[in-house]
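Only one chain is included here, represented as structure tokens and corresponding to the form predicted alone.
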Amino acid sequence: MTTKSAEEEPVSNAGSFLFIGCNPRSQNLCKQEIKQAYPALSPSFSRPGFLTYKVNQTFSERFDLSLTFARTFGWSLQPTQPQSLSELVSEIISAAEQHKAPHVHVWARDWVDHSLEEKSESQQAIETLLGEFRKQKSKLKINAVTRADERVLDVVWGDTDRWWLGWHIAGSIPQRWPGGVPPIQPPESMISRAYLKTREALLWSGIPVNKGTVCAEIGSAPGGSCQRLLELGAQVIAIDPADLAPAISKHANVTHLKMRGRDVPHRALSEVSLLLADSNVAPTHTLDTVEELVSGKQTHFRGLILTLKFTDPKMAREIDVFIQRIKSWGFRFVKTRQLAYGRQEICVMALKQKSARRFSS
């Protein structure tokens, strides 16, 4: 992994601290990535899902760590152990005024997709705090999605009686979400978790799917990803030997190819603009299948959204190798991220041209 260089417009000298939020199950991977990319950062505090580092180099106010396993990040202020919720709210309001932040993002260091699990201690604490904000009728915008370059005060649940405060400027799209997690309300009829992952991947990547966009997905059964694409008006080619959910298989905009990705005839994908792949196989297997399709003379994909599964954490060391391989196919713009709604996997977004973000068919 390439070492990151210091940026212009310095605002931080030695002695300041950064906070980094990540998937608690990938904390060690995040630490390894930081050590490789930013050797000048010194570890300070560590709990599952939340890290702080002492700064020994110069960053700009709008720095971007550009790390695969960092969900969000910013400038760390200090931990606080208030005697009451009203005291905490007063402290938050004061800090927001000091840092000229109209937004407050309240989030938990241990967030692991609780939308599908029982309510955790941290969720209960956050809901109670949000209720206290409503009582005090604060003018601050609490847990709203921000616009670019807005200042945000971060309030992070750390333990039973401890919270952490920090701030950041919302530069990248994930930094506009509370805790780097997009606020997605699952539909009552959600077919599978793939719905959430695809929705987040499209938001993060900035790749639009509109009415008439032709998409294909390898590993589509039972159809959660297809469900989101269909909501957006796409024409979907679902590729999987297994059956799709009836609501998907019967949809007028779905063509189901009951076969493995490597067996799909290239001509069947000649109109596809966006190729997605999410199969429960090793990353090299997914890349082999996609490379076979990308190299065909009859295919003309403008964008890729690939899920690479990590059956072994050591595979994370190969991310740069995976990126270079994808770039060798002619996709000049490649980014990676561990999605909030993902698990032991990363999402790869690849475009041949930045203007491909505007394709509609």
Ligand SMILES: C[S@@+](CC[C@H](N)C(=O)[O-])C[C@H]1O[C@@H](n2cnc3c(N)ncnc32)[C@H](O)[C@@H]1O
The other form holds:
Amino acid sequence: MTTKSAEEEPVSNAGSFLFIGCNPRSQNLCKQEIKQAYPALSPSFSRPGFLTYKVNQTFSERFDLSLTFARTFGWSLQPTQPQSLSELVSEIISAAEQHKAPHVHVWARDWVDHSLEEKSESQQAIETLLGEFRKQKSKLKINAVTRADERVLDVVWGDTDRWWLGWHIAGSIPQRWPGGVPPIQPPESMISRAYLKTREALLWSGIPVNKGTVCAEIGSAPGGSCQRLLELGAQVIAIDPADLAPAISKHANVTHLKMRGRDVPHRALSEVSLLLADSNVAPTHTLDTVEELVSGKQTHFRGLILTLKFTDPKMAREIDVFIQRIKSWGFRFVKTRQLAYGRQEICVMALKQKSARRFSS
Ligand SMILES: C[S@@+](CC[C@H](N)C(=O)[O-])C[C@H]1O[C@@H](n2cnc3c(N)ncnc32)[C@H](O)[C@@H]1O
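Structure of the form predicted together with this ligand, given the form predicted alone:
Below, the chain from earlier opens the complete complex, with every other chain and molecule after it.
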């Protein structure tokens, strides 16, 4: 666990509780990762997507957990079972005041990808609560993306009529998003879910894609990810033996190499700054293909965004091995995250230079 702010004095938090939000389907992976990385945290409460831990050490109010499977985290307060909506709102307002939080993030522990599915009980409960806030014309900012280091009161749907309160300081980018999920409005005709995933990966990684940035994606059909890159003005080389959606294949900024990643001639990628991979193959297969391309004299990638699919949950134990392998290619800054819009997979971002200000060639 690291403290990030130089001015902030470490305070004794022994006896306090942390909360950690994760993909409900990856709860066991998240627990396993916490046990390994932070053995001094004692497990307390656990429901799919929401875990609390007792803290037995001293550290700053603003802490950072480097965990692949944690979506968000903060200090846990208490569960509450209010008699009415207005009672819940009053409780939230007074907790926000107490923790000097201008922001309230209301989220559901069971969020998987309800933006595309039928409304669940938790989503309905949240909408009702948000409606109550609007009615009461509260000055609190509800479910807005925060700026860096702002304080947030977390209101987490736990079960029918049961909510958990917590708070955090938005130190990392995902902590600025309600529940660690970036609010993304999909385009009217979204080509595939990978649109959402790539949009989230770019926000999380901070890798800038602008007009003229040259990107290549291995495993690009039907083209949701390309759709996002094109919206940003990129030039895209789409590598996939399968067909792209016509809206992508006909786009003036797209070149389709209808072949497998390992058959691509290196010279075709000589202008590429950002290489993405999203093939439905085992992680080692993806890494072998990328390694072969990265080590060529004609390629000069500055950044990588790789989806590593987990066909078997045991593969999660190999994340450190994957990271070391990518670092050995000269990418000094490597981070991993299970994206909110991803499935049984993790996203790896890798940069040669920490400052990724210019990617355009
Ligand atoms: C999950 S889909 C990719 C979705 C895509 N990124 C999008 O934005 O719509 C996986 C794709 O990987 C492709 N694929 C599998 N093995 C591949 C390989 N060795 N090289 C290139 N593409 C591959 C498949 O043809 C399939 O279209």
